[in-house]
Amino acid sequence: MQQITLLLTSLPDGILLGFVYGVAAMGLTLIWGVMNVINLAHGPIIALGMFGTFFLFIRLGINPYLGLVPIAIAGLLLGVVIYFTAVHRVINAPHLSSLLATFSVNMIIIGLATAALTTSPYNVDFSLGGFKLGSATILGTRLVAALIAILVTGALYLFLYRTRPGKFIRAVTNNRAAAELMGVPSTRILALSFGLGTMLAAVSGALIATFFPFNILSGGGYELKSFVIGVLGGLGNPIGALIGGLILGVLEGIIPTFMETSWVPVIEFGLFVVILLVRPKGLFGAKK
């Protein structure tokens, strides 16, 4: 009874961690799917979303969820310019040459963020409240976070299927060549794939910092449970990446139920390897 209780408190909880978790693995499997890079960088990205957050708030006042927006337009200037600087010239080279180039982005990001901000942890005061849902209490900030998570999956669904730009992405996507002789940019378009990567990266970090205290090493977890929901939901699926997160989310919420907390990576992990085995396009595969 008492675990039935404990369960019944933390899997709210988890559930709306799963959708912010989602956003951050959009922006990872986002830049996979249309140009086969696994960009090494997200993580220091997801901890400058979270700074941003801290500075917008702390120092200048403006309300975190008001701050999205600011940090959604410099994460996806943020995200062109690495993609000119570092990836562009090797977009058609092997794997681990774009492996190495977004590598060198994550250490020069965390060099500089550490020599400015140290690794001392931060922490964004800001509380909305919470509400009891039978025994569990749903904090304001998690459950915002949730809708706003919801709300960033539906326009970038709307962008992808709705708009040019977006359809130009999936042509890219599909078939960069045939695209190009259709006469698509697929330079241009491919700098705006990877700045909205970027973008979704900045974005989840700036909710993740309404929640917990973090550094500029924070956004390494964050990574790899990108990783997680990447190949849960499809490497190349955006919107599965959404019930990839929450998947991972319903997990976090039940293990600690059941047994230490600990072993929620060992676990989170293992399914990695599994899925990878059985089914290496993922439960939902690639969205093309």
Partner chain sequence: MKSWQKHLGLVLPLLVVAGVVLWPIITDNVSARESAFTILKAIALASSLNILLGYTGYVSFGHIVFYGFGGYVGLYFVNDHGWSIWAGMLAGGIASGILAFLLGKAILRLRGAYFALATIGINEAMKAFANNFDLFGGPIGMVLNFSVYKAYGGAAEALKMTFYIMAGLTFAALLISHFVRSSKFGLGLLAIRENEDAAEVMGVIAPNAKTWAYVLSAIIPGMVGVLFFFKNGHVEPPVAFPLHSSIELLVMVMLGGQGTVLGPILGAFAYQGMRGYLVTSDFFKDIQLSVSGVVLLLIVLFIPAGAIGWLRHRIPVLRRVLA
Contents of the next structure:
Amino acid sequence: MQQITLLLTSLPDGILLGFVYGVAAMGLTLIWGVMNVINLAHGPIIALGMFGTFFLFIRLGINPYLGLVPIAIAGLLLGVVIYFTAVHRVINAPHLSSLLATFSVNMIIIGLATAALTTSPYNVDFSLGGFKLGSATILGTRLVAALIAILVTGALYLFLYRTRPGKFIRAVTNNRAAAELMGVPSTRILALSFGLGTMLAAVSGALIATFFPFNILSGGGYELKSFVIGVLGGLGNPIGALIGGLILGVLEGIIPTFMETSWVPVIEFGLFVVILLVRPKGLFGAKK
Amino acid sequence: MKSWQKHLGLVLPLLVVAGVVLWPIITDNVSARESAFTILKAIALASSLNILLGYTGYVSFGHIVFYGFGGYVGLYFVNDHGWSIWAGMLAGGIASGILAFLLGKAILRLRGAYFALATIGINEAMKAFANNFDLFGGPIGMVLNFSVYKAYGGAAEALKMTFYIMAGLTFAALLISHFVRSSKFGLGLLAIRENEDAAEVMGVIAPNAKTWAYVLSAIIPGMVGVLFFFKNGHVEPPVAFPLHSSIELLVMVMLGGQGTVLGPILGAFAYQGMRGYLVTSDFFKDIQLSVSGVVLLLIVLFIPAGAIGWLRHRIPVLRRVLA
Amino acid sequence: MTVLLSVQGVTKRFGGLQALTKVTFDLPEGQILGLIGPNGAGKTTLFNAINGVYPPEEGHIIFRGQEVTRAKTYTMARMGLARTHQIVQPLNELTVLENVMVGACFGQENHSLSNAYGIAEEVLEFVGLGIRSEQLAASLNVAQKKRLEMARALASRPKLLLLDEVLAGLNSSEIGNMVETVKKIRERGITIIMIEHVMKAVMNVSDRILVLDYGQQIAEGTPEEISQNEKVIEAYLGDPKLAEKLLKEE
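Beyond the form predicted alone, can we have the form predicted in complex with the partner chain?
Whole complex next, starting from this chain.
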């Protein structure tokens, strides 16, 4: 009985967080799916999104949800810059090159940000109150974050399936060479995809900052979660990433009811490796 | 292959390592010894990783897991069961070798980025596991009982000894790297690196060869882990399994040139040298990580074959010498 | 005459596509079997089934008296089977010599490195790549890469050699050289199956010919018989006179 109460308290939180994880993972899997590059700078960009909320809200007093717009735009531009400086030259090189190229971006961001911001924790003091749902308390910030995550997923889906650049992105994902032959400007599309990927990362960070304290290294954990979600949900599929995020969130809600919370990462990463071995293309929406 | 050339391929790396070992001995300087220890450790780890990365072509992003796991196992026996450092190192090496064997059977089926991701997952899972495993002290880790050093003539003597053991391990790593590179087994690994399917069609039993390459690349890191934690006097999960160090090792191998004996040695030397300079420089010390990042990016973008690879391509005669 | 390879009712599907349907033949030791048929007839798929790349769904493959239907490619190599690839697969960053040494080291004779070195030098002379042995394989042109494929296969001293379009993409003088090489290989007593589109060459070199069409084995016989077979002419050669012309030209 006590366990059920515990479950009911932790599960809703896990689910709400899961949606936000989903957005972070979407950014990673979009890039991965489109250009077969695993963006190891994903974590620091999530962290930059967190600091975006901090500065816009604490220093400029802009509402954190309104602040998502400039953060998204900055994230998009940053991604395009990263693409052209670090990724474009190694896009057809062996995996080691693109992994190390994006990791070097990771090092550059973390190095500069550590010098400027130190690694002490920051906190965005923002609250929307909360309400009781049975024995669980739902925080307003988490509920809104989850709703925004769903909106973002829907928007990305519409963009990919209803707009011309979105269709180009899917064409490049399927077969870059063929898409080029059909006249798709592949370099611009790749840069746009990378920008969208980093935009999603920055937005997820901006949302997370409304309810968790953070520092420049905090993105790392979400980057690893994004890997797990990526193999759960498959590549380049926004809905898959959202479902993968939910699964992870639910797991994080359930596991603490029967073992110590500190076991959560053991289970997560164990699961990750097992899924990689069994279904390397993801549990759902496996394409390619 | 002319025999002098074959020998030069071993002599050159030996000379470089011997230089690093002799430098603190000649100058009789404790801080030089510490620097040399760090460089030797990097050389031993990078040369081990090179067997998997450079010869076999499998990109392990979590190779440090063998250092951490072996180190934990060895230190556990030294600390809790009174084993000598030698027995502890042996245990750590064997433990890492067995771990690599079991992991290899499973994850070496994955290719390209999927393998790299799996190795990250394993490292993180292992770190989280060590955090929860009471025998290894959980999140606090293990602190070596200082009386252990008495058996080696006190702390100062014990630390001096660890330097010589480290030198020995580095030579061992180098010899393993050389003998793998110049053996039939190594030729099979190179064939796998170039084209695994074609290699199998020619009769290379890739699953076995890859597994043994993985095991060989794990044993020395396991032993180095034991030695380092013994020297440091403690171990805790983030110190044992730093994902960052795994990637630094990749950078070293890449910097010097993967797939050669000398490459990882020069890469480790250059990388540690650069870091040593950056962290002590007034101008760079705060953004040390960023500068390393820029250097890495430049290497990846412009000389992906590493220094040795670049030389080999420019001057074909060197291909034999710089094996 | 002993049967080296026996293919019995081999069937292979890819999804809904029937790539091979009950292909059956025996190959006696020392013969050259020509494998012809239009593009997509399943010729390379048959090679892949024999050497273990894609094990067949039905049927049996017996090599040197052993059931090898589901054997791995490396097992087949170690039993004395070697092949070349239609799309060349050089080990790019290794030298030409090292490429060939891999064949000698891991083939059925399982040579040591130093023996392999000698074998590789000899085989490279044989296929005419002797002067290129220290070059990286990536630096060869297509014709040279095809010879390298051949050399790697020969260095393993195989019992059975599968040649997949070794003449495709070569100019006429290169074809002449390659045909001579194939004949010399036969003189060494190596059994060969060759897939070829250059009819003149395959009719000229083969002891027997097997014709595939849409995965079906539509004919098997001597080059003479095949050139007069109605089904073959219809399915493949198109022009009834063509076959005769091809035979006469040589």
